[in-house]
Amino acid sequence: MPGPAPSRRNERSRRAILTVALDLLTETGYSDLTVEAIAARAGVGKQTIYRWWRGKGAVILDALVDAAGDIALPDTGDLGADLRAVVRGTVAEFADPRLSATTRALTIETLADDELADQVRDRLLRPQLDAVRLRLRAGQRAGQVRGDVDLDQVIELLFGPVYHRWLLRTGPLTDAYADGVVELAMAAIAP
């Protein structure tokens, strides 16, 4: 269920509530957070935030997705480069103990709430791997990727090994780590 239309927000009321739910995320943690901070610390009834979002897991949806802006990745003509560039920067953010929690516990509810998973994977996700997507097809018109390559498998064999790596603990999330795990994509998608 979409929230209300973007008409019916005030928006000052909207901007104070994102900020300050990131603020208090970056406070407490995801696990202390609660909507009655949030909207006290607003200045909003907390009726007006169940009234445009479902729950906390929703505002801070809401807030990630505004903090992360549109998503463009650098192209310098080095498909190796730039991709090294965006998983290392994935790896950080799984490194950061902060995001880390807060990743986790998105995670965690998205796997009982199917709305809400299926709001991060297409206002938070995807519009980060269509941007990784749109860097490799751009790899394949310079000549730096095969053809025959299905775009979408190459974006979970750059993405999957860092999830499963941070999901399941199995080992450090490093700058090495990225650099390793681009070293064998390009090696598997290079003509």
Given for the second form:
There are 2 protein chains.
Amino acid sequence: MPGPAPSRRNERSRRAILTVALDLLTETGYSDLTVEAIAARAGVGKQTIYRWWRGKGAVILDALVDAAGDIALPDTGDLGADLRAVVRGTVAEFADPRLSATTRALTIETLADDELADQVRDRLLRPQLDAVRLRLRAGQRAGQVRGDVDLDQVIELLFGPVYHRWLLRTGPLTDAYADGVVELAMAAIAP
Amino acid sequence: MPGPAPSRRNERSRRAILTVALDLLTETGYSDLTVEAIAARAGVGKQTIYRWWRGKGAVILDALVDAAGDIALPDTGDLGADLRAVVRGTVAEFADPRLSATTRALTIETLADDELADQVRDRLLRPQLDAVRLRLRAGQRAGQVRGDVDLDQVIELLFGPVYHRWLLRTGPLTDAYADGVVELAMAAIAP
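Show the other one: the form predicted together with another copy of the chain, since we just had the form predicted on its own.
Okay, now the whole complex, with that chain kicking things off.
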């Protein structure tokens, strides 16, 4: 009886590598993570990883994209409440030391590597931002958002301040802060 | 006749090094800039530079702080116009390939070096953000800004979106974009 087709074996190896990568990321943090360690625990050769990925940044990106899964914002009808939930979530990720370390490391790699930057934007962030845009569009249809605002700029209004505060470490990253960001954004887009 | 006091000679060397550093930054870009090249052109030993600075990031930071000089925002009485001028300036800096490369390189170093991050924030950015806060405060006194808004959050509302767009390269960095950012922020803070 033939074994599984190569593509299915490859898919199993790929999933094993991504699972191991996230496990190791949690255990050791991004900067101490190595392709060698991922390969060893996944039971594959280092060259297998380098055949599929350019380096650990690309592996972690794929692992994070897989882990993110389907993204949809709740629509409770209360736009402010739904936005508070998502911005609180983002702020909490930046406030978490281990998640923040991963984001910091990925940001460093993307600042030095245009191709990785495009991948992070298009595969990891774009789906999240698109989900927020959908929710804003629904709010616009419901008359809770001015019809003439550029929704891409509203998205930046919600997440730009959080990145700024995280990057420059100019203030606390708390629920109250997240709520304040949403309150200002809601005032900006009110009809 | 005695020569200049050591502190004055030191100050002259320091200024020469900072001037050379900015010249070389313009000529070669940040990533190809080396402490050796700065020392050679400034006519000092490499050890002189390492005695005063931790590395090229620290030299460039000092040079940029010196070059920035005194910062004050115009107060024409028209808050929107004054904010458009400053946000357009920031957007133009991010849109300039060479300045953007310097900011990118400094950002990479600050993400990996907490002490440098604090220095960049406190010595390079804080004076600029404080100047904007002063202008917003004047607007608040003039009744153009709600009394209950947190001015630190308003500053993030103006510059956070620009950082976000620059970091993630999600859209054009133009005057029209800068004006859109200010328009949303003005709507957010209107009494």
